[in-house]
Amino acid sequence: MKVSDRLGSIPMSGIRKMFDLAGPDSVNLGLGEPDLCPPKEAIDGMNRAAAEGLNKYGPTAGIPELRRGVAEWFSGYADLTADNIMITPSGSSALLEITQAFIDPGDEVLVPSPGFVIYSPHTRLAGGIPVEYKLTEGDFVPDIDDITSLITKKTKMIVINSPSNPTGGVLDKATYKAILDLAEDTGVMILSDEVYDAYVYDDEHHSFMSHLDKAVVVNGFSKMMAVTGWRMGLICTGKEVMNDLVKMQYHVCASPNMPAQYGILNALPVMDGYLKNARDVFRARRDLITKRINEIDGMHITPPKGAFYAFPSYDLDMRSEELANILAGNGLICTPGSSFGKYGEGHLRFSYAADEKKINAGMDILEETIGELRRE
């Protein structure tokens, strides 16, 4: 049997390729999976819901109580109601549903480079054409001049990711306003991926939830609550298109996971305290991995302002995939920058969602490997 051309044209994720290389004794800094325990209230709420028989189909858009709770949780960004919120089976499926709902064959979608690995494939699966735009070097925010130069009559959507995976970059206020102005002037819609909004360390998060006339926003609970295996996300959008997205979700999954929704609902009242502690943990790890990387000759990183990824550059004359494979052979799993688009070349991505012991062990391998390669 032959798979469709659209699927056959899409490569396997570079993140997964590196994960598959991991030996049992490898230091794995390749996956963005928090090692923290979820809030106890989330586990209790999920277990209680399952024990009470709440294991059936639910509303396609999610249970009303959680939609209301999420709208209230994000009320600091905008005046939201349950009608603005749809619960989804992961942030990834939310992104897929949005592209399927809005992109027609031939539409162009501007995607960040370096940027998360699924933006371009999702565009292609919808029949669209992904067009990579640059992020500025160092702080990794969208390059407005480059974006402006790429907009054509076919441009339908621009994808924004802040805080960014893989770079840890966070939108500053000026860039945020410039993107809104661009959307106003051109009519291009904004797809804003904000799943790491809970992890901003040195600035504030500028959410597009306050501009739902121009944007559709994706967020989620997997990273926020350290429940990546639950696969729970959300879409925040204007009420005029919510019914269309609900229709799209019905044809994807019928309804999201019922017990997990009750777990999330039960944990919302304690999330402020939980996230304050989590930010303190990840900020300390950010500082550690930044210090260790900048102590290695030939490597450089500006401290990432959000998420839990480090995206340093290196001065070796080799492609990032080759370097990542050498590191994997030496026992350190990371992701080559080229996995995140053409402008990611010359970088590596490390996740500091792992503990300090693993970070230090990984940086020891990195330092030794880079030193050996520079002496050759």
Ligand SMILES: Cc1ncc(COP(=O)(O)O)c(C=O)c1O
The other form holds:
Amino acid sequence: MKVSDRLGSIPMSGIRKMFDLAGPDSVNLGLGEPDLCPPKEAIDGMNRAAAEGLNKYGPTAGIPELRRGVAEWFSGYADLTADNIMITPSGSSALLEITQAFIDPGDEVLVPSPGFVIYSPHTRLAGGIPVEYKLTEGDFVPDIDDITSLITKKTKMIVINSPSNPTGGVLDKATYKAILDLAEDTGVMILSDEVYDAYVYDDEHHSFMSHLDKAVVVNGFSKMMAVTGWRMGLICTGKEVMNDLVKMQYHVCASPNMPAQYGILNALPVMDGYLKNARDVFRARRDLITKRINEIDGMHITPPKGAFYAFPSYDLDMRSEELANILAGNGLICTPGSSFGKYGEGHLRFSYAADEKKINAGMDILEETIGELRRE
Ligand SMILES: Cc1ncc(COP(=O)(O)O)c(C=O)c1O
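Okay, that was the form predicted on its own. Show me the form predicted in complex with the ligand next.
Now the complete complex, all chains and molecules, led by this one.
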């Protein structure tokens, strides 16, 4: 049996490849998965729902109480109601549903580079053509001149991801406004992936939820509540396209996980305190990993402003995949920058969703390995 050309043309994610290389004693700074416990209220709420028999199919767009609760949770960004929110079986499937819903064969989609690994494959699965746009070096915000030069008659969508995986970059106000102007002038729609909005350390998050005439927004509970295994996400969109997205989701999964929705609903009231603590923990780790990297001769990083990734550059004349393989051999798992697109080469991604002991152990291996390679 032969798979479709669309699927056949897509490589396996470089993040998973590195994960498969990890030995039992490796220091794993490869995966973007918070090591914190989920809020107890989430687990209690899910268990209670399952015990009470809420184990059947539910409404396709998610249970109304949770849609209302989520609209209220994001009310600091925009005036939203339950009709703006659809609960999805993960942020990843939310992104897939949106590209399937909006992209026709031949449409061009501008994707960030370096950027999260699924935007280009999702575009291809919809028959579209991914076009990588550059992020600025250092701060890693979208390079507006580069984007402008790439827009053609076929450009349908631009993907924005702030805070960013893999760079930790956070959109500043001027760039945010420039993207909105560009969407206004060209008619290109914005797909804004905001799954790390809760993790901004030095600045504020600029959400496209306040511009649903131009943008469809994805968020999720994986990173927010440390429940990556529950597979729960959401789409926030204008009411006029919601019916089409609900139709799309019906054909993907009929309805999202029922007990998990009740768990999330039960945890929403405690999330302010939970996230304040999580941000404090991650900020301290961000400071630690930034300091350790900048102490290594030949490695450079501007402190990332959000998410939980460090994306330093290095001075060696070596491809990032080769360097990541050498590090894996020495017991440190990270992700080569080239996994995140053509502008990711020359970098490594470290996830600091790991405790300080692991970060220090990983940085010791990095320091030693880079030192040896520079002496060769
Ligand atoms: C930028 C970004 N968007 C979306 C996702 C998908 O998250 P999930 O499918 O767990 O909701 C991830 C996961 O790593 C991510 O980094």
